[in-house]
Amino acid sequence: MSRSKFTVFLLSCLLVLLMSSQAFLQDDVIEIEYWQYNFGGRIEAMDDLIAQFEAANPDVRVIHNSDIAYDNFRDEIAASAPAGVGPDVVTLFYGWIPAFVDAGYLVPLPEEDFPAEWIESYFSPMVAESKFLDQYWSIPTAVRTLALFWNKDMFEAAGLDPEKPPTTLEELVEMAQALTIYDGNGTEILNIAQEGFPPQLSGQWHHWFREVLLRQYGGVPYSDDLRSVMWNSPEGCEAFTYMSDFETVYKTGSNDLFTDATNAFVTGLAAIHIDGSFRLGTIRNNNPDLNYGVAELPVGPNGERHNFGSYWTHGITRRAAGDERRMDAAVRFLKFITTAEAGLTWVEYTGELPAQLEAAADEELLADPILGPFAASLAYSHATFFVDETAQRQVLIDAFDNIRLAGVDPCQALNDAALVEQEILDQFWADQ
């Protein structure tokens, strides 16, 4: 064989080996899908984590589906699961876990990979709400608490100290009234030109009532076995009346004005607002010049602090469980995106707090004037056990509307609503 023919032969052999090697590598890579709803900061955070995961796990490729709008997310999951398609790892609101388990979308986290003792010592206590029927079904990267936002410019214009937000419920009423500006033609809701403190039950106020005000007035939301509604107690009536008075008695604002209460604060039309740390990104993107501060929620009549904690969490689906390699990849991916390091990465993009106790105790985070009040609240935050978060939220929205729109007494509205929610609970537990 001539030298040229030998060279061609050698190169051909190398090409065949290279192609074979590439084919082997491609066959050796398992592809899994991760789904979450469309929300800017969360998408960027997960893209970053997926890139880190794939670099450390070259045998796994993660397809990130974040195109689904929040309002359609549950329906799309429901449509995909029976067809055997959809995500292998899915992000869901923790309050959806019972419904997702009932529907067969999720599988329990493997005990050998996610021991209960490890989950309960590594994560914030509120993550215990991911345990249902004595099994853990998901774990989160981050958690949320509520805080009080205030507009410093409006405080100064009203003659209030812009660095001193309300610290008690009494101060909250006084300042909300002082900060409300009317148009000069009356003091009804429709005369409001600047809102002092507008209620928004469709936002975070139903959580503020159930887990914060109610406890500060001495009540509890549910029985210990989670089967009975308790928030229509005399203490609940006091708390709900305190809350509804902002619109019906003090007339400091309404969710019907300026699109809604959240938009009113973000656009500089409301002075005080209660929201989660996830709102920080909205303000940063839509009104970066807003001069505002963040504080822990005011203490109640009993001098106690309480807060509502919530989280979006990640579960493994039955699709992944149906294939050994997919399940292995899903487990590795879930472990990676729920480390303390992942929690701190998530904070940078979303403003949500790390779910891991180690990361949440970060001194720099606690000293942050905006994130610090949220982080400090983790120690006294409660996560509600929801059997159907959407329906249970609507119950309190309807009760509040009956007060402000139909003139129903707050205690009566609360009792009527409790009957509706009790039916939801009874139906849920009857099916278990």
Contents of the next structure:
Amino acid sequence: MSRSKFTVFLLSCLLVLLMSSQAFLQDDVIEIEYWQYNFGGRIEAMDDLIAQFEAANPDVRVIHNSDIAYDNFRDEIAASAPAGVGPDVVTLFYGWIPAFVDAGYLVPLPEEDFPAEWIESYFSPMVAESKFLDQYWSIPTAVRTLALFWNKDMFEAAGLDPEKPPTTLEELVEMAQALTIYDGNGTEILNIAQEGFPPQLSGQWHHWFREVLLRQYGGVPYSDDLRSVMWNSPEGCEAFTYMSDFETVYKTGSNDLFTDATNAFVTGLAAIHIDGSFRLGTIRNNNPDLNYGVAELPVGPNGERHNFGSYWTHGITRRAAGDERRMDAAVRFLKFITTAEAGLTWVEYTGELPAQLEAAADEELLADPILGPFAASLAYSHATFFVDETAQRQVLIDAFDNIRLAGVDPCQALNDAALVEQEILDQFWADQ
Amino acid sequence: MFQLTLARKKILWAYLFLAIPLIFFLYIRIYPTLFAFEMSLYDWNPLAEEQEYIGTENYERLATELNNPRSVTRAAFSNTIVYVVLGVPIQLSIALLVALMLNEIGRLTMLYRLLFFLPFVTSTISIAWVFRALYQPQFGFLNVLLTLFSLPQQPFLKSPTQALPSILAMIIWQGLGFAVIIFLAGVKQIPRDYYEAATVDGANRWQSFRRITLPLLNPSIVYLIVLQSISFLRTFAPVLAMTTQGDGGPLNSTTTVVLRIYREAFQRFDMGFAAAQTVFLFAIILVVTIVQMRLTTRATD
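Next up, can you give the form predicted together with its partner chain of this protein, since the form predicted alone came first?
First the chain shown before, then all remaining chains and molecules of the complex.
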């Protein structure tokens, strides 16, 4: 490069630098980062909310990071934290909150902006259950409940009324059996050509056991102080046996077939399925022609209704709290994305229910044939207090596998599993 | 300024070029390795700002878990031993057999070598997914084959007894090409005259193999045993990709030490305990390697 060319090059570099710093000085925009894991409808919903927020708050720019797959979401956060980068506002599964609070990653929601009484009166009761160490650390836009999905075409083909899903636990067993089709070479799991009702502990069934079936059989999952496992009771054993019988006795399906139970239902290979409202989006995207219905979960032997509620919830990080302007922007953003209007925007994109009572009581929502059953379940939903959601889920997956793969008696499997989970709880509380 | 001779300049440049990868290596590999030792003495949470020094507590916990029959950590260590003890001898025996056969053929040698080597340079994750599909209950290729011959279908990856061998088969197959190439190079080094002399003396094929091939291949064998043992001790990606949600199941029957280390560090945020396991694994690899080097080299002396 000749000397004159080099000078021109240097000067233009300088000019670019000057211009960009000038831009920084002139508009007083603060940038904050928002992270959530990659899930179709939620990304669109949040893009919409961010656009609205930025229009109303021209001094804040929100960088939306939604590229991380669910499986790597926590890894990426763990990698970003020591580097001093990462989100200012982050969306986490509610069951992870204790671990993030424990590490000092989240800061409590400022009381003046998010008063406790307001949270308790404005949001669904399950949100109040996430109070931890006497404080609120996060609030959600939306919540989810479980419901029973059924494939109307298969009901019809099996000679059942396509508009009458099972309403009791006995009916569920009968219909699941009637809907299971074998390939003609036998009636073992591997001979199944169409699944009536495949168990999926790694999906929603572990929740169905803890918060629904167990309570319907008269048990409770944990002690009131949350420190002791209580599901290894005679009631628990009855409930767990009820579940495992679908695979070991009635042979109505298995999560090992057709990739997994969720996939089997979505692709039209399973007739009945228990899942959350978030699955509506999956079906819409992957198999919009599926002819299915949604109903409230069957009532228990005692006639009681229970449901499991869960939610992804937004918290403010230590990083935001380290800078007054970031914190201010984060608080404003968090307020904006948790209003009732935001909840109603969210439900359109994701099928998740608004977390705000006023929005959840929306008549149009309750009358909706698909969303209605989920919304109706909000009133009797419980959110499990998890100390380590992944590990606690694995405990029940293993208990179920011990029954179906190792031939262990359900009560014995449950007792063994309880020992493991109690160790997890003990370890958590010992550190508090 | 002092003048450098051309030769000196060359040397200087060589060092300069070498320094860059060296610095990179020291900073990216050696430093973190040593750092793991320090980390293992802390209750290290990557999300936290400050880390608490807890001395040998992580190692005590490791000892307790290794003694607890219910613990996943224990399952991980015992599975890893199975991967090594079965994997290394099976893989090397097949590789030696293939190398000897490849050495015999005169046509299309490059094509055959290429075919055996190809899996080794293919991404482990994509191979794992292909095998996962082959192993599918019901419609997987293997089960379709079994049905074709009126044999009962098998659950493969879904069974606590079949899952580990199924994954092991994939790992053995994938790494085979590498071992074959090393053996082939070793076999080619052996002078033909030795075999001719042996034949003249009336030795049969088995005797030539026992007395000539095997002893003269010893350097390759030692090299491969050490290298493949280390590689099997570090089994991770195939288990992550081939088990349900990468959980190392069913019933922890396939989980490995490295998979557990990853889970502890990045899912449970317990870097300290993960680091303690890393250090322990490092010690195992060190001991295994030293013992193998001693035993196998002595055999030739």
